[in-house]
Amino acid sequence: MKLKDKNILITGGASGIGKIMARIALQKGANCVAIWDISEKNIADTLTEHQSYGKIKAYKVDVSSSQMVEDTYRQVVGELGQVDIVIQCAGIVTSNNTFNNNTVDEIDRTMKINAIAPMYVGLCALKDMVARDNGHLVTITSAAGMLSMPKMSIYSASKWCAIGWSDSVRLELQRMKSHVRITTVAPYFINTGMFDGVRSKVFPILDPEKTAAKIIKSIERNKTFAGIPFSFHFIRLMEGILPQALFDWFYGDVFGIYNVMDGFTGRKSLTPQPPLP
């Protein structure tokens, strides 16, 4: 689906690749880009930086609240008209603790924002899109949703959930012969600050600009799944072919992927997180 003249909603749109994709969408002639974010400072900065590119509106939204998602989605439709493309970028990672050292709050917050919130947003968007038989729902997940990762078990679980949900919806729409499109994106670590401290032995940390451009291209080409880098498309094939011990040795020791979180520090949050509802 081309972005020109489209109304586009981006969750997590005031930081990271969400912010970059908002700019690219405007540069490609989007009618309007609506960004949702939890940080008032990031929203203000993004509006200032992007207003020269085209029409952009911002909404402070806690995507872990189903009521806020529903109310704000209706507000966006009322103010801008139908939403043609939804890109779900909002996500968090809380620590590099092993699971036994995690907290209930980390479990709840990570699953609510990374796994359940995309369903909240998707439910609002798809009701409208299916009714008019047009639209595109994009969910940014993670390569950690295809490859089990030590010291990020909750994050991996949330991304496995998001991938399973998004691709299941794709199949539902396909069987309905709907023209609504689904794109599931699973990138490796991106250098946006969210994974500061991560050290990757073989696979390079992804450049935000290049990654955002690849995701936009995937949307324009109606790709159903985009693993970034492309080699990550083969993770599950390799896991199915290799004995588990050999797979763990290959990815864990040779590629060093099982140790990438050892030095994780993460982005220092500027905005206090609200309590979960």
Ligand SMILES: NC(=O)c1ccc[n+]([C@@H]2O[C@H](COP(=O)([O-])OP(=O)(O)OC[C@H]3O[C@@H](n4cnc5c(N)ncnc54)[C@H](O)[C@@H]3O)[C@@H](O)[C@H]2O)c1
The other form holds:
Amino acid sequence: MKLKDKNILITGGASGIGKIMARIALQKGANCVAIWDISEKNIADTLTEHQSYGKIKAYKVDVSSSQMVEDTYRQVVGELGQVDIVIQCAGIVTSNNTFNNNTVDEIDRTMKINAIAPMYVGLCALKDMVARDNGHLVTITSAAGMLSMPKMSIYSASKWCAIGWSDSVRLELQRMKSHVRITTVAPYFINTGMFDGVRSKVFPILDPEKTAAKIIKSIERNKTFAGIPFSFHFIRLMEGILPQALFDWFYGDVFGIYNVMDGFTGRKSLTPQPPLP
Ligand SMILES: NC(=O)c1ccc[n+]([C@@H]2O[C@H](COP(=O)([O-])OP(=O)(O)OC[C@H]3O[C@@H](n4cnc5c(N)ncnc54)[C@H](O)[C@@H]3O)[C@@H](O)[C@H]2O)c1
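Any chance you could show the form predicted in complex with the ligand after that form predicted alone?
Let's see the whole complex now, leading with the same chain.
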């Protein structure tokens, strides 16, 4: 779906690729971009930086609260009219611990924000979109949702879940002959700060600006699935045809992907988030 004259809602829109996509959407002539984020400081900075590009509104929302999602979605529709495109970017990673050293809080927070929240937001958006047979729901998952990665098992599980949900909804809409579009995006590591400290042996860490532009292009072209880089589309094929030990050697040792999280520090400057209820 083209972005010109559209109302676009971006969760996690006050940082990283969400923030960049908000700017690109305004530059492409969106009618209004509504950003949802939990960080007040990032929201304030984004409003200041982006307001010269066009009409932008911001809402402080914790996407892991179904009530807050529902209430704020209604508020956005009341203020802007229909939402044409929803881009789900809000996400977290909590540590590079092995699973035996993870905590219940890490499991709960990661699954609620990365896996369950996209369904809360998707439910609000799709009720409207399906009723008017128009709209586009985009969910940013991760290559970690296609490729098992040591020291990020909960994150990987949450993104695996998001891919399965988003792509299943695509099939449902297709069978309904709906004109509502779904795009599932699965990028490799991006240099936004979220995964500070990761070291990638073969595949370059992605540039945030170029990645955001690629995602926007995927939306404009109604792509159903966008693996970034493109070669990541073949992960499942490789896993299907290679014996497990050979696949692990190839991706783990040759590409070095199984060691990327060893140096992970995460974004040090991130405002600490309160524990979820
Ligand atoms: N950075 C990467 O390497 C990478 C790679 C693949 C996929 N992704 C995914 O892409 C998306 C964007 O990543 P990014 O690198 O731009 O991250 P980022 O940390 O820069 O931005 C994420 C935003 O989500 C917001 N957020 C977190 N919890 C929230 C909550 N409960 N409610 C509302 N907002 C909340 C944060 O405040 C932040 O502004 C995430 O879903 C991430 O998992 C990132």
